[in-house]
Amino acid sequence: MTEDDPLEPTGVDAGPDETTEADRYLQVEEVPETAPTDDRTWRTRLAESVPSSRRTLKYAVAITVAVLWIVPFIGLFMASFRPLSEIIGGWWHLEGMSITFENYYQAWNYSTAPLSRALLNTFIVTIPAVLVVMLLGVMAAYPFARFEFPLKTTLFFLILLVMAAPPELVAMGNYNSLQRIGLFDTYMGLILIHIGWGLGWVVLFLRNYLLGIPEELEEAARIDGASRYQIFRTIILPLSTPALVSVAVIQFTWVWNAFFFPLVFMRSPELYLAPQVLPLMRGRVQVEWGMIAAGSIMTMAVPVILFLLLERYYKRGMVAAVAD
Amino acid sequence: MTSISMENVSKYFDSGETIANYQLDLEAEDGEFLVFLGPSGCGKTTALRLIAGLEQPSEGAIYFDGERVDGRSPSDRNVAMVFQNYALYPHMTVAQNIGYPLKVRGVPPDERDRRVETVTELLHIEDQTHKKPAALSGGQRQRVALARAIIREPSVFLLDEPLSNLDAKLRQEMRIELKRLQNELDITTIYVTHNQEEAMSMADKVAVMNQGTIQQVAPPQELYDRPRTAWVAQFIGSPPMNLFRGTRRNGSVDLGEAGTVELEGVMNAKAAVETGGRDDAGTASMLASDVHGTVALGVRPEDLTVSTTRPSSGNAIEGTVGTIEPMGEYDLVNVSVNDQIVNAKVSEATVARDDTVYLTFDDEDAYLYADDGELVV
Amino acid sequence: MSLQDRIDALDTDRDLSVDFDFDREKAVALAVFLIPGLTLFGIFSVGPIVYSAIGSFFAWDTFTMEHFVGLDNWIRSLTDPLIVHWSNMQEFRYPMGALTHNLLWVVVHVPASTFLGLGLALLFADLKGRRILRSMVFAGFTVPPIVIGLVLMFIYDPQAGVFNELLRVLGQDHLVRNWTQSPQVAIYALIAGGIWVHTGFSMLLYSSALSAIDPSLIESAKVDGAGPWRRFWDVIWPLVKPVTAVVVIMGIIWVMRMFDIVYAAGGAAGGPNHAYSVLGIEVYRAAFRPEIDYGMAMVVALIQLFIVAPLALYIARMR
C-alpha cells in the first residue's frame, strides 16, 4: 500500500538530507479522499461497521419498541384487506390468506352514509376552515406581536382561556346560535365553528413566531415608503411561511380528525363527516371489522400522509405551540 | 507528569467517507505546552478529542507515558478539558460546576469545598462562586471552566479554542493568565487554536495542521524561521510571506518581467546558517544548470526593502507600487509584481502610487519552495 | 426657560401632533387586522363560554333559558352519581362517576405517558434512523381519535383481538375477555390505549428538549468522569425538567378533554352502565340526548375548564 510506505521525496532536487525531514510529514496531497479500505478485507470492515454490543442491544430494543408500537395499525391494515371470517380467526395468521377489496367497496358505499360522500364532506369542511384560519390568524397575530393597543392583555387572557377550554363547553351556545341564524346542519355552520375554535391557538402560535422576526426589516420597509398593509403583505406574510405551513398541517389534522363538533352540528346523514360515519359501522349483531378497518384506513390515510410529507413542520409546530 | 504520543493515528467519519485525521505522528513531552494550529476544518479539534477519549481512533495508537490509552473512556485517562463554549452546567452554581469533577469521584464535601476555594482564589473568581453561569461575563466563565479543569489535578490539560469567544483585550489577558497557570502547574497541555498569535505566544511547540495532517512540528521561532512548506510559510506571519512564482533556470529563478534571482547566494547563506545542514553535493545539485521546474521564492514582508533605484549588486525584483497602508507602527506597501500583489513592511514609505520600485532582500531571508510546496532551501 | 428647553418643548409638540395622526392611522390598521378574526373568535368561542357560564345558573326548558335558579344546576350535577358516584367509590366498583374516571385517567395515564415518553426520547436520542423510529411512535397521535377508539375495540376483541391472542400465547387463557365491555377493567384497557397514543407526543417534546442540550455539556461531564447514570441525573434531567411541567400539563389537558376514544368504545353511554364514562361524554348526553338538561351540561363543561385553566395559565406564565 502506497499510503503505508515511507514517502520518497518527490521533488527532483531533494537532497539526501531532505529525506529525514520529508519522512516525518505527509503532504496534503497524500491524504486520500476516503479512508483507505482496500488493504482490509470485507470481513474486518464489516466487523468494524457493526456497532459495539451495547449499541447493538440498544438498536434492537429501539426497533422492537417502535415496531410493537405500530402493531395495532398493522392489524388494522391487514384486516381491511381480508374477509370477516379470516379476521375473526386472527389477522396474524398468514397461511391461507386471501386478499379482498370487498371491505373497501362496502365502506365506500355504506348504506347509512356512504364513506365516499363522507370523505368529500370532510374535505368540504376542512379546506376552507384551514385556509380562513391561516389568513385571519396571521392578520390578528400581527398587531399582537407588534403594536400596543387597549385590551391587549385581556384579549390575550381570553385566548388562553379558550385554549384551555374543552370543545364541549362551546357546544351549547353554538348549537343555539346556529339554530337561530339557520346555519345548523350546514357546511357553513361547522366551518365557522372550526374557524372560531382554531383561531385562539393559531393567533398565539403565530404571534410567538412573528416576535422572532427582526423589527429592523419592517423599519427598513417603512423607510422605503411601504404602508402597513404593504409591509404585512410583502414582508410579514412571506417570512412567516414556515409557521403558516405548520399551522396548516396541524389545523388540517385537527379539523379532519374532529369528531365531537360534527357529531353535534351535522345531523343529516348526507352531511356526515368521515369520523362520524366510522362508529356507525359497528353494526348490531356481528361487528363488521373488515368494513370498519377499511373505513378507518381511508379516513386516517389523509392526516397520516400529510404528517409523513410535512413531518418537520408538524413536529416543529407541535413543539412550538406548547413549549415556547 | 505525563508525556503523550500519537502513532499513525487516523480518524475517519461516515464509515470512511470523511477523513478527519490521517496518520498523525506526534510527541508531547512531560509538562510541555503543545499547540495544534491550523485553519478551521483541518482536524485539530478531532485530534484533541482523540487524546481526550471523546473519539476513538480508526487506526493507530495513543500513549500516555508509554501506556496505550486508545479505547479507554475519558474518565479513565485523567484528562481535563476546556471547551470552546466553556460547557458550564447552566443549572449549577459556579462552585457546584467547579466541584463537579470531585463530586463524581466521590471526594467528601469538606475537602471539595476546600479545593474549590483554592482554585477560585488562584483564578480570582472567589467572589462569583454562588452565581449561576448565566450571570457571569465571558471572561469569568472562561475562568470557571479553567478552574473546573484544574481542580482535580489532571495529568493532561486539553483546551479547545478557549479564547475564541472573548474580545481582543480579554483574550490578551487570558493568554498571559493561561501561560502563568501552565508554568505554575506544570501540566502537559494541548491547546487547539486557529489564531497564530496565540500559538506563537504560548506554545513550547506548535503542530501546524492542514487537511487532517501535520505539516510541521516545531518551536514557534523555528516555525517562523524555517517554515517547511510554502503552505506553512503563508500560514505563519502577518501579513503572510510573499511567494514569487517563477521558473528555475541555470541556477537562478526566472520571474519573467520582474527579473531573475540568483540562487547561489541564497544557497550559501542557508548553508552557512544551518551548521552541518547541507553538504556540498546538495548545494551543487541545487545549482546544476540542467535543473528546471516551477518554484516559488518566499520572502517575508518584513524582510523586503523597497527602493526606487535598481541596486548595483544582489538580487532585485521589479514591480509597481499599488496602495500604501499606513499602520502607525509601520507602513505596508502593496507592490504589484507580474500581476501578483506582494506586501512589504517598511518603517516609512518613501514611494508613491504607480512608482516603479525594486524589492531587495538579504540572501538568508529568502526561501525556495518546489512545485509540491516542499522547502528546497 | 433655556433655549434647549424651548427646543425640547417644540419637539414634544410636534411629536404629539404626529402621534395623533399616527394614532388614527394605527387605529384603522388595528381594526383591519384584528376585527375579522376577533369577531369570529368572539362569536364562536368566547361568546358560548360566557353563555355557558351564565346559563349554568338558570333553569332550562330544553334549549331555552328560563329563570335564574342560583346554584341549583351546580348542586344537582355535583351530587349526580353519573358525575361522582360516592357509594360505588367506597366499594371501588365501576362506574364511579365521570369526574372520578377523569381523575383516574390523570393519575394513571399522565405519569405513565410522561415516563414512557422520556424513556423513548432517551432511547432514540443518538440512534441512526431516529427520525423514522420517532415517527413510528408518534404516528398514532395524528390518527383520528375515533379511529384509535375503534382500533382499541379491535385489539381487545375476544376473538379477533391481538391482545387476547397474546394472553393465549402466554397461557393466560382465563384472562381472555372483551376488555372494552367488561365494566370493572375496561377503563384500564382504555387508559392503556390512551398511553399508547399519547406517549408519542410526550416523546416529541422530550426529544426536542434533549436535542437543545449543548452536546459539549455531556462531553464535559464525560471528561469530568461521570458515568451514564450520573450524566443523566446531574446534567440531562435538570435540563429537561422544565419540559416535564409542559408534558404533564398537556397530558392532563388531553385527558380531561377525552371524548372520542370513549365514545368509540362505549357509545354515548360511556360503556356498559356508564362504566367508563368521562365528563365530555356526560356533557354530550346531557345537552344533546333526551332528557335534555342544558344546565347540567354547562356545569359539567365548566368543571372541565376549572380543572384545566389554572394549569394552562401556569404554562403561559412559564413562557
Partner chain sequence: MSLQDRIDALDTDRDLSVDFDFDREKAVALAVFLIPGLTLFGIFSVGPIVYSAIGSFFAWDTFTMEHFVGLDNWIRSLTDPLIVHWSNMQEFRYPMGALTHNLLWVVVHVPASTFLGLGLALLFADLKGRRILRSMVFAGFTVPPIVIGLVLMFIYDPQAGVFNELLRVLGQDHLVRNWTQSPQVAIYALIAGGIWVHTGFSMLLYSSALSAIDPSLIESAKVDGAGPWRRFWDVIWPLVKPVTAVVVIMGIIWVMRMFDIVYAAGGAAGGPNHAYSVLGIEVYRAAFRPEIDYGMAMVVALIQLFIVAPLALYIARMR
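Just so we're on the same page, rigid core means the largest C-alpha set that superposes within 1.5 Å between forms. Since we're looking at a predicted model, the values are computed, not measured. Residue numbers count along the first chain shown, from 1. First, how it differs from the form predicted alone.
The rigid-core alignment places the CA of Ser268 less than 2 Å apart between these two forms.
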Contents of the next structure:
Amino acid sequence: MTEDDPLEPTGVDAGPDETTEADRYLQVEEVPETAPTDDRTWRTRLAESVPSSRRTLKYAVAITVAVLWIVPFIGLFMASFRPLSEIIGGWWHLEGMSITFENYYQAWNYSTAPLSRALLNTFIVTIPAVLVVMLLGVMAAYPFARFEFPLKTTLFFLILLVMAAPPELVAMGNYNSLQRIGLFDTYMGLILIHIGWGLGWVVLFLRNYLLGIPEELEEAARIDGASRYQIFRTIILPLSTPALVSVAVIQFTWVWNAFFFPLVFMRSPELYLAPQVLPLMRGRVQVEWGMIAAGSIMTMAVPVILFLLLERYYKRGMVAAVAD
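Show the form predicted alone, please, because up to now only the form predicted together with the partner chain has appeared in this conversation.
Only one chain is given; partner chains and other molecules are left out.
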C-alpha cells in the first residue's frame, strides 16, 4: 500500500469501546512512589475479620473433631518416650517426666519378632502391591472411560461388586487356592491378595478421573498419526499423574496397615509384617505399653511421611476424581 491509499490505517481515534495500547498501562510519571494505604481503622478491620455465627459454629465443630483425633496420638507419642512406671500413672502427668529411647530400642530389636525385620517385610509386600495395582488399574480404567464394548456395564458392575465384598469372603475364597499352588505363607501370595482386593476401587477411581481428560487431545494425536499405545503412554499417563499419586498413597496406607490378610495368609514368624508384630509386644506378665507405643509410632511414620511428601498431588487427584 502507498501512503495515499485510503485503506491504509492511519491515526484514527479509537472508539468509545476500544482502548489503545498506551491506555492499558500507566505512564512512568503516573506510577506512585509508595503503595496505597488502607484508610480503615483497626476497629473496622477487626469487625470485618470476625466470622459470622454460622462460620464460627463450623470452626468450633472442626476444631473439636481435630482435637478428638489428635489427643490419642499425643498420648501415644508421649508414652513412647517414657518408662512404664510413668505411663501407668497417666501420660498427661508432666511433673518429673523423664525422656528415654529405650522403648524404641526394645521394639526395634524385640526378641520374638524384631520390628526392624517386620518393617522390611512390610516394604517387600507393600511396594509391589502398590506399583502393580497402579499399572493394572490405569490400563483397565482407560477402556472403561473411552471405549464401547460388549458387556461393558456388566463388567463394571462386577468390579463394583468386588469392592463391596468383605475381606473375610476374599480370604475364604483364596485360602485353599494359595495352598494348592504353593503360594500360602509367601510374600507373592500376600501380594496377589492385596492386588486383587485393591484393583476394584482403583479402576473406579481412575475411570472417573480419565473421564475429565478432554477427548480432543486424543483426537488431535490420532490425526497426527499416533497409535492408541502412543496416546496412552504420552498423553494419558502424564495427565493422570495426580490420580496415580492419590492411588499410590491410599493403596500404600491400606496395604501397610493391613492386619487381617497377613494374619490369615502369613504363618512363619520370620515373614511377619509390622501389624502382626505389634500385638506380640504386649508381653506375658505385663503389657509393655511404652514398647507398643514406640512400635506403633515407627509403623505409622512411614505412610504419614509419604502423605506429607505427596500431599499436593494427592489433593489434586482426589478433587479431580470426585468432581468428574
